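Only one chain is given next, in structure tokens, and it is the form predicted alone.
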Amino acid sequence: MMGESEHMDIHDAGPRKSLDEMLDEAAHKLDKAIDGSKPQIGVVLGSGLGGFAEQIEDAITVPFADVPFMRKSTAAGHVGRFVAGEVEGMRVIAMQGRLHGYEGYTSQEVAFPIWLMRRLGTETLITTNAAGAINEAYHVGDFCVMADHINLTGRNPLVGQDANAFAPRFISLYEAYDPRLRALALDAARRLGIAAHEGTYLGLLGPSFETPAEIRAFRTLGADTVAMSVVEEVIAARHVGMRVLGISLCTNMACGIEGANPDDDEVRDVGEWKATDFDRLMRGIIVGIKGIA
């Protein structure tokens, strides 16, 4: 296992390896650990949703701490490891737990595992999270397929020269969430009888939950859901040409809506309640991706 000192901050001052070199080193180590399986689909499992990793067959697990330059996950319920194997005949690598800005990590540290999965050959990213529902037509336990996002984190992993060294930083985010994958996910939900919507996601830095006044403002901006993750991952994925699908589980109504006063326990409880539906939906989506691969 790597020592904590070796998990260097990407933005540490002084002589250091470039981000490109760090990714190469991390990819070499992770590729070797998963026996060069070349995963086709990368999955980021959000709060309360990590149980899906147990659905992966012939699984190989690699703790984040065993991958050079990867930060550890400190959020409650986030195991902090990669799980590689097969689901429905597709090669998958899942992050059982993610990295967040509110844990004290830089935008590039949050994006690092996404770029890393691309270096392993992963072409499609499914990023998932627990979110608060702003749209009052949504209910706790519903899923929302992201059609677009509003980035209010105040951060972007492409800032500076590092990311520009291996892919152009001035990227378009038009249809950042792949229309074909969105349609596929909504169709899978309909077939399985799982409540799902399509809407705009708003990403914040956190870690505090939003105020009722902020939620009213976000509704005015056109947001349907809100949480503290995803947007930096999506920017990183599109930066290196990955197709992206984003899915939220609405674990609570956003603050002030119907008297809602969200807390972290509620998020995890609803994740456990909807775990079976989430597993079914993910399998349905992966079957669909297999059909168009």
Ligand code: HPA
Second form
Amino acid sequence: MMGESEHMDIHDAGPRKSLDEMLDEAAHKLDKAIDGSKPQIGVVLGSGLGGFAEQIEDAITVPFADVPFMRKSTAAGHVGRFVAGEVEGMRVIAMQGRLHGYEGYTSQEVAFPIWLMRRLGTETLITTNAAGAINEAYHVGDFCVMADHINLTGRNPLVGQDANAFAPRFISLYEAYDPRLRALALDAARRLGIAAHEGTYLGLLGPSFETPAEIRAFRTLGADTVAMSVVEEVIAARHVGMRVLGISLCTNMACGIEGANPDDDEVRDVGEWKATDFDRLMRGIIVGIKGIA
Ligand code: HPA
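Same protein, the form predicted together with the ligand this time rather than the form predicted alone?
Let us now look at the entire complex, which starts with that chain.
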């Protein structure tokens, strides 16, 4: 394993490249693959939510493996490809499957596709995931718009020299989750009759689920939802000035809440159960973004 301050591990042979150079090379390749279509919105589809990619019209799919320096998705239900095209007249690029720290990837490897999307011209990131609900007023199947986060992964993609080379690393995370996008998402949910809350998301490394004692502690810290993704992506997106919206589908009550004992199957089943609502909500949000673009 490498230290965070060194360059990212390169699986291709050849001279060592900086993160900036690797991103340029990857962006050049991906841009070509999607016909230089300059996506306006980047979407990261979480566990059980990958079906939204089917909503993308005139879709061009690009496996992560075809993009230099991109890691592959190894998590169950994460296909591992980019899907670029149009939704509601907006140009979208979705990640059908994401990269997680628990897969053994460094924080910069997790952040890589986010920085990459920015280099394609993408200004808005919608990152989604399945999460456990800590807030007892939430129900399984409800959505939660992220108002803020607590990063307990112990990691940050801006550590070291690499990210600092292309944008300053001491970034503010005040209103990291764009207030206008949050309002727009909650409004879309209300109009569509989809249950959605606004809450504080707590991100962990995983891959084990939490203990009941941890969940009690996280509630005291002010967390409403918990999962194993998103925070490193959001830091990377803010680092390069993207507007961010984060949405969780509450697939389970967090461990110990109402006796819950979450597992991976449950997470994916609830994703499938709510797939249509997720598609409708995403369309509603994209229409809203179009209105303010
Ligand atoms: N904990 C962590 N990650 C999760 C959960 C959870 O309860 N549900 C879905 N992802």
